[in-house]
Amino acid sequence: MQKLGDFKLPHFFNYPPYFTLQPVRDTRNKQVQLWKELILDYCRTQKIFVVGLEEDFPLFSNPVVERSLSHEAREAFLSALVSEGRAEWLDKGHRKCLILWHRIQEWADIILSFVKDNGLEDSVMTVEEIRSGTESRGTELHGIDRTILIRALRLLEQKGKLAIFKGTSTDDEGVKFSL
């Protein structure tokens, strides 16, 4: 089985036709499903939050079979993730895509578990501490994309689980948990 770093690639990755959009609807549906799962799994294990269509994303080419996905295929697979709520286009031109291997509600649940597991129910943390502090090391929150984190925190704020307050800069935005 071929690997990309420590990531094991699925068998279809070495099958050249899967790098070309398939014309038969049933075959294309299967192809799209396999690529969606691969993109989500790879991004989750590698902690990749943004995929650029024009960038050198490792999954988009396979030198072993000398194949690369066309721009159309890349956009088709990412658009399929967008239509399922597993990704969002970050720009009108569909050049960058925010990958949501966890939906925003799931990230909010992970934050709540993190707060409870660390006894932070009535404490204050900065957004940066949640993303890169010692408490978050070894958790899925460590290194989380700021956009995703803020959206999950706002969702929790709407539910009355915390309050977000502005600091003098974005580095010191605070969060007061009240669980």
The other form holds:
Amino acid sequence: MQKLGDFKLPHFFNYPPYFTLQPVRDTRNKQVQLWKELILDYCRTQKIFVVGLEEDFPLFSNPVVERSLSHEAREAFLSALVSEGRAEWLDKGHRKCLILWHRIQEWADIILSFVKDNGLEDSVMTVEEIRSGTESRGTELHGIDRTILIRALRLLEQKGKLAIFKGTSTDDEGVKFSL
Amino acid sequence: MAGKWLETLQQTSSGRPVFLENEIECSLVSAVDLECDELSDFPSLKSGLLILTTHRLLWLPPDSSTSSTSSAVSLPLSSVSQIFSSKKSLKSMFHSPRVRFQASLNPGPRSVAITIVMRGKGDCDAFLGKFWENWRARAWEKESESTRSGRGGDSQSGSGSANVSGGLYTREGAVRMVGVSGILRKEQEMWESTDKSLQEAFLDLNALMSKAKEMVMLAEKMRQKLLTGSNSQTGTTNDEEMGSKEEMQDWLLSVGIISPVTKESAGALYHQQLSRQLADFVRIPLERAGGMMNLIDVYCLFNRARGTELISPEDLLRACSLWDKFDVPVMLRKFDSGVMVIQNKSHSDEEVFARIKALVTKPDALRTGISPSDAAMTLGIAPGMAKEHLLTAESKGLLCRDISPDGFRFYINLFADINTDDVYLIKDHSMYATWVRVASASS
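The form predicted together with the partner chain is what I need now, so please give it after the form predicted alone.
Full complex below, order starting with the chain above.
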């Protein structure tokens, strides 16, 4: 079986029609479904948060069968993820796409359990510390996309679980947990 | 059902009359009754289609009336003894126009008066004129004469005056010169009107012309023989023989339609009659092409068979569109792409799909797909037509496409076999499993 780094590719990745946007509705629906699963799977295992349509994204081409997705096809598959709430366009021109293999709500839950696990219920952390500090090492939060993290924190702030404040000395934001 | 007075007229499967040799249609009038007051058991012939030819009067029953008990009949012009000119009276103003003539019917020596009643819009005077001309022309006599003595011995034209030089050709436009035989007649006529000294000089040419006519007859005969031969024979023919047979058929098919339907002769009934003639004509080419033909190919073949009196693409399309209304074994079909074809009604897409599926599931095709030209070769049809079939199969979910720098190819559709919950799962005995086996064996 073919691999992309340490990611195991399904067999149909070598099926040439998989790389051509199918015009017939039923066939297209199935194809879109399969692409959505594959993109989410790949991004989750490879910790990829942003996919650029004009950049080389390894999943979008297959050198073995010499096929790659057209721009139209890439946009169609990512749009399908966006419409399901599993991705968001970062710009109006649809050039960059934020992949949400965990929805924002799920990320918020992960943050809460991280705080509880580390006994940080009443402490203060910077956003950058959450992303790359020693506490988060080994968790899913390590290396999380900043945009996603801020969005999850704002969701928790709305629910009164924490407060976000501007730091005085640095341009980084601070987080005061209050569970 | 024609009774004892009139001969039954044979019709083709699409309702066109079967013509005699060299018989040409001259005028068509719809909604015509034939009446004979003198005979009590004369068949009831109401509002049918009347066709005047160089040899006969033909009456065809109307299409719609399934209850009609009358069948198509014919009356040879040779039996007509007199045609009465229509009386212009006050009474005739309120009547449907009618033409009366005297004819001796079979059996019996008695001569009776028959009335043609035109209930439709037909031009009565024009019909009468043509009726009279063709009756006077005595084309049937010329036929038997020429077959007896050959064209060279025809001394009728000796006097040189135009209106006796072979009754059929008296006045310009009286009879249409159509089809291959029309060309031959025209040549013959031109030759007859030239100087006598030239006649001698071109005696050889004359002989050639009469030979040409024989050739056409021979060709027609051979075609019939070939057709019956290819249907009944199964084992004994070898490939070479088959090849030459096919070649012969190709040649003979283009020989021509003796009496093409023309706007002049059919008038308002033009498209209807053209439609029927076309239905008769395409039957054989369709069989050879596997049940489906491109409209453009039919257009070329049909016009080649007509020789002269070519029809326009619009006429062809209208003729095809009229098939819906008649009981003919062929139909016009429009593909999603807009390509139009003529196909046998018995032609089934399922059969074509089955063959495409067999083609596309061969190990090589599983790996590399098929192109329209691959399909064309296997199915024995034109690439354009093959592509239409492939696209139809794709829309049915049988195939899916692959567009790459290598071109446009089709693969068997595996998407349905793949499990979206577990993309790594390969169901046993599925087409997907077969494909995985073939694909991994090659890499």
